[in-house]
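Shown here is one chain on its own, the form predicted alone, set out as structure tokens.
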Amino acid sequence: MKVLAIGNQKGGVGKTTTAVHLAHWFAMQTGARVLIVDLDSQGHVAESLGLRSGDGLFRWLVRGDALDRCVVPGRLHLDVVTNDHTAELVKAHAQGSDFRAYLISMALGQAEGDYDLVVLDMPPSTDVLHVSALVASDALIVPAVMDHLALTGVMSIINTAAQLGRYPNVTPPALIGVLPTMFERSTSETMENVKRLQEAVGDFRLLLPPVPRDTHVREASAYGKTIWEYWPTSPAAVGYEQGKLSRNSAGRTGGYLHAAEIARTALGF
């Protein structure tokens, strides 16, 4: 079993929509069984997938019900741990755990045999749940607009999944890349933007192909669906005709589409 994290120490960069399509797309397109964890006390996990929001994860961590009594069906192969307003709760319990870095990795003991992958969407503040996630994960990849805020957020999950070495038994998450979201070519702020994430991050890899700003994702998700449900030929899905970077598997560059086939040999699927 694989953990994936979708995180950012900022909100509104896209990060729960990157963990849901990534979701949705490896238990659509390789039919492991996936499981996602809402560790955001907003709870937009459910209403993405249409579905009701709850208080999964409370139950799971805090009153200690088996992770099979806490999550919801959300598509073939694709589970939800949901969570709601709980989530102070859930945090206050976590703070106050003796081995609160390890709450999420030590739950998770549960999903053996059951997932082959768990994504975690995590809070956008450095908390105890923040932490414990990644922790907890294999594998990291962190959403980013390009804008000034943003890339401070980014450089500061890195060098936080960076300073995990130092709890016992902990191997920080592998970083897949920084994923530009609401991506716009033609502003010149975007662009610049670009050129010193590049060069903060140290290496062009880990810059990831970018999901295009598209009106469709947020219809999508209106309707409770996600974009490979509604528009699965949309720009925010399989990105742009034309490219000079390197092309996914529908021939073009960037789009949900190339983050999950990067994701997925990254994870070995």
Ligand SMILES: Nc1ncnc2c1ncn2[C@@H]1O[C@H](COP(=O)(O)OP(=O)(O)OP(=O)(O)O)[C@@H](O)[C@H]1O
Contents of the next structure:
Amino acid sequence: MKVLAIGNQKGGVGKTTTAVHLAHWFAMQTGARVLIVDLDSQGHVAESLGLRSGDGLFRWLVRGDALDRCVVPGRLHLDVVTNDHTAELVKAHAQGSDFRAYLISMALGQAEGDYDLVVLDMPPSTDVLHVSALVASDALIVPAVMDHLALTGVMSIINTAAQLGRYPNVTPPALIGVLPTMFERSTSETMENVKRLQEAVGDFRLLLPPVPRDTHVREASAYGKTIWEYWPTSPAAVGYEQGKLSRNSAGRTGGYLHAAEIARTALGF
Ligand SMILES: Nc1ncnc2c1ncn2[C@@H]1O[C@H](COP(=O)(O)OP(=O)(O)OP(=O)(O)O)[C@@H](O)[C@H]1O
Ligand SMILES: [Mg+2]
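What I would like now is the form predicted together with this ligand, since the data block earlier showed the form predicted alone; can you produce it?
What follows is the entire complex, opening with the chain shown before.
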């Protein structure tokens, strides 16, 4: 079982959209049994998949209910741990625990054998669940909007992840990459920010092919569907027609298809 965290302390950068689309792609395309855990009390994972929000996370992490009683079926091969306002209670519980950094990894022990991939949709914060999610993860993708504020959020989570080695028995998650989301490549400001970020991250391969800004994403989400279901040939799904760099299996560059294919290789599926 592999655990993939999708995080950035900055809000509204496409974390939930990325988590939902990658989780759904793995479940559909690889046959992997996937669990997506909503760590954000906004409950957007359930909403994006057309499900009712619920207190799955609270029952699982605080009440200690068995995981299989806390998940709801999202799609074929895709289960969801929902989250709602009770996330505040989860945070308070975690805060008081001696094992707070290990809270999620300990609870995920129950998922071993039932799931091949766990995707953690992280909240826009740096609280106890943020650290606990990183501790539990094997790999990390950092979605980011390429504006002038992108650098701070991105470097912050990358540095936090890198420092986790100081916890006993913790291997920091491998950074699969920074994923530019809602990308508008025609603006010179965007390209300038991409350059800055590339320099800061240090390795150009860590800047993943971007996901274009695409109104189909919002529409799909409003209908409780992923773009794989709503408009599978949309730019956000399959990317740009021409790209200088690598291409995805649709012969294009970027989009959630490209991100998913790169994640698949990185995770060894
Ligand atoms: N590629 C895209 N094109 C257009 N809109 C997008 C795209 N990706 C995401 N969005 C929209 O941007 C908004 C924010 O996305 P999302 O909820 O995934 O961000 P987030 O980082 O999870 O936010 P939060 O920090 O609040 O949890 C949503 O309305 C979503 O539908
Ligand atoms: Mg979110």
